[in-house]
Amino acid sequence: SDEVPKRKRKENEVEQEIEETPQEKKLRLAKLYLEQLREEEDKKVEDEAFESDLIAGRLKEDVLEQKGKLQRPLAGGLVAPDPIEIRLLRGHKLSVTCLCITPDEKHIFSASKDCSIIKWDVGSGKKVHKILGGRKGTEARHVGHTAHILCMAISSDGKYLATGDMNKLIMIWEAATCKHLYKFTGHKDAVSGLAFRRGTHDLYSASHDRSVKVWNVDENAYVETLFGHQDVITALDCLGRERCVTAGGRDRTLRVWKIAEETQLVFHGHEGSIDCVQLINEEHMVSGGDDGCLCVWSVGKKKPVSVVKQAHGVHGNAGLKEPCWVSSVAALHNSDTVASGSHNAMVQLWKCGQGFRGLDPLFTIPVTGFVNSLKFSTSGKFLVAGVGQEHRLGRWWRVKDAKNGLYIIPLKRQNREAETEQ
């Protein structure tokens, strides 16, 4: 019965090719022809406007970073890691001090109070290279530091790293071989800060002697000095511009470097030493210190947008608690994220609210120690935390259970949101 309808259908067919003349037919197939390129085009036309789109979305991009106003929603999306995911990586034999990534994220390079620099591979966590520490008194024919390092930094094309020591020197390295090329000196005091500003060779560094230097890396050439702060300035950061942000110890302020035209702007807010501070784009930044606060600041704002007291809870005897102090901050560049570290053995990550209005604690990560150095790789895929038995800038006392090394901490997202304007 089914074979019925099914030859009839045929019948019909055929009737209606035979009905159709040759001309009826070229005017079909011209139809037909016509309705494919519309559709082309109109695909062409629909393909041309996302691309269009995503091109002025890069370009909106570029230019709300280049403002500073550039903030990617994406603690949202983040995911605490599996303790089992963690990484530790042990080579050096006292505190870590200090640490910086390559821009490709292949390598990682630390260094610690026993003058020792390491070079090591993200992949297998292996060392690739270490830079053996001296001892004092052989400055002469050691390759290297004899004092604790206190801080180090990267170039953004990855070709030169520079580290300074408690022995007023600034070591310039090659960093893909680690062969040394210059010494730095003019430093009146221990360097605690270095940066050099993205897409250049311009390097920032900052002293306990309460002086900011700018030098040419390329002409191994100091540049100029800068002064401001009234006590030992203790970080230093900066991203394109020309200018850096320090932070000045217990004079209590935060200050602007806008380099060129030599002034500065003042922040006050801390209670305390202010002992570390980044920048989270070109006009905001985060900032932490030993009153146990943890501080988001605005270029354009004298006083913090944003403050979480005890951020790291408190210590000590029933009686005589203090807050812990924040001894490392670090911000995943142009987003809401941000990583603070203490010595009550986490590290705590925070979202930034809307305008960077407001911090709101996202999750911890276990890390025994003093967290002396925190950093975001690029792409925000890990977050490596410097970690001591001590405190980067001094021996106030000891976390015995800790080990010195690096734990590098996967980031896991959830979701990726769209990038707002603030």
Second form
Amino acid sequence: SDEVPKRKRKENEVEQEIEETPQEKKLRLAKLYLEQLREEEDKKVEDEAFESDLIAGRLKEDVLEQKGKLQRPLAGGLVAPDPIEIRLLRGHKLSVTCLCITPDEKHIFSASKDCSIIKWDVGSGKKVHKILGGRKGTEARHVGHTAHILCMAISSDGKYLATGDMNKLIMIWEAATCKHLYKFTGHKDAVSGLAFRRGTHDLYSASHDRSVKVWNVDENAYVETLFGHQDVITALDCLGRERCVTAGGRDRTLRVWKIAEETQLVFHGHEGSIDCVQLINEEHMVSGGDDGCLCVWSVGKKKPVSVVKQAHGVHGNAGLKEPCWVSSVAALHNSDTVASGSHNAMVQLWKCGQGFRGLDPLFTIPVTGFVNSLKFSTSGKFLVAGVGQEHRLGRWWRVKDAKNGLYIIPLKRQNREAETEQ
Amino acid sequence: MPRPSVCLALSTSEKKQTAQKHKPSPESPHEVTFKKSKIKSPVTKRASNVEENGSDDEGDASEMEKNFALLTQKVSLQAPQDEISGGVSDEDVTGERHQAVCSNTSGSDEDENVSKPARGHGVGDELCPKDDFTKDLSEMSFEKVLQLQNKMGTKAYKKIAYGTMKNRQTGETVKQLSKHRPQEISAKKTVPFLRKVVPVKKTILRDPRFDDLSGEFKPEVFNQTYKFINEIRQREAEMVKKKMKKVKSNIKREELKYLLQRMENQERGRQRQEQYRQKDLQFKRKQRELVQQGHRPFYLKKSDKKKLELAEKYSQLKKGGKLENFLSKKRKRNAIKDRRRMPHQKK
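Having gone through the form predicted alone, I am curious about the other one (the form predicted in complex with the partner chain); can you provide its structure?
Up next: the whole complex, starting with the chain shown before.
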């Protein structure tokens, strides 16, 4: 007699599933989400001060994040750090080309022109793991890269690390143990940009063959390719939405790829090659080019919202002055702080104006050499700069008195909040 | 079985209706007939609906009769109003009637039907009658559509059938928004291998002869601006003459002779053209003067023009003394031609 009611229940459940309309499904998912938020907030209440309408606050934050509105106006409170507090982590033999910070802010991965990848511990400044680079002909037997590593990315849960090199390969590593997992082949030229979509294990890769490829790391699978750039793609970035932004070198365009809809939005703006791009929030991005311009863009306008020309000054002999190339940019997520690096011996910090309409310089941090990569930590506590004697893409100049390594720059805030350093 | 009963009902109600009609409006028989046709259309629809439902109950038929009677009552109520407003309200009336039909088929209460005539024309009915209209239009036969069109007038009919321009014009507002927005293009089209490094402009080939930018051909302007070419031609003719004297081989001399002759002929032709133009201009100037003086202008026929030219030619030949020569040659030529055209005589 028990079986009969069970079967009936199952039938009812099945019926319910079939009968559920999309609106009801949305309602059910929304209720689940609210439950989740409630649980999280309940946990937080014990630690932090109690505020009313916590869930409403969280929902509001989510909406603002989706719309790309500013949430953390931190730039006003930042203070230039003392040069003593800036730490240099040395270990690479040649110029550092790219780096990424783990989401828990405890480790930093960096790669350089000597084809090696080093995992650093932020607190102690020591090397945790080093993946050596192999020589040019040893691709078959060597576990690791044998050509310059141009880009790397770490997933938002800190599980996978992806690195791309000039040998058209993308290597997937397990971030915790630095164990080699997969090798993605498919690109026809050097891989120049990698990014994981937040909250997922979808990997987007951009290459010098002017295509953007989508991969699924969980299933070790290639998903699709997107075309559109007219020249090599120099950088790629992605946040939580299923879209990524790429900088296409000499074709002077930035493209936002809507992957689900298989379309692209084209933005025109720089005068020279666009070399680096980072997303500030879901609707705004910042880019730097070899014309020395630093541009802030909004997804709704095809021209940049604000432009700073000669962001790092000029260099060269008298009469042959040329603007310093902006070799890397970084943006603090969901805030109004932007950092840019070049080879004029300083990292410049900027504050975005109201509605991202203006860029005001805040202060500079002295760093000699080519700043090939800049990354803010997610909480904004420190800024990491990957520095080398040469530009990451070639050897146009060589700064002899520069040291190849990582600079960890702590960011202090003037406010009453704790001045935590790392 | 229900169909014949419905028809009977129609006939009876029609008689009733016509009887009612004649009292208020005896002077407009055509309207009566129109009303009849109007009634017929809902009935045909009704019949089709009956077929669709497939209900053979007599209860249904009786209900339909009742509704139909109510419809006819409504018609009679609206009839005097129609007379006043004329054909403009016809569409509203038909709309309401169609709506009534729809509501009847859905099985609404009789109270609703009663309350409907109390409503004004076309109050809140703009959307519903339109949808009904297009549906009914598709169901009606072409003859009836034409009749409807004749009644309403093509403008009103088109407005309802196809919608106004305001509804259709939505492209402009969308365009304004996208002026500042980034361009959205497909991400699946492969890019050609060759890269656009420098923007190359495509040269547009223009033939100035057929281009509007060159303007209209004006002979006097042309002669003025390209006067120098005549001098070049004269110089070339002199050069050819000189070369002819110098050259030794006969063949080449022949060639040069022909060339010289061509050049001289062309020059003569050009001068003749100039003369004709000048004469035309003179004539036109004379006419203009006459018009200014107040006389009416007259235009020569082509044959008259030719006669004048011939007369001038003769006078010139006479001056030169070559008239007889010219005339004899012409007579000979004409004689030969005439002889050819004459019928042959057999021996």
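Positions refer to the first chain, counted from 1. Heads up, when I say rigid core I mean the largest set of C-alphas that superpose within 1.5 Å between the two forms. Because the structure is a prediction, the values reported are computed rather than measured.
Core-aligned CA deviation for Arg357 between the two forms: less than 2 Å. Fitting the two forms on the rigid core leaves the C-alpha of Lys381 displaced by under 2 angstroms between the two forms.
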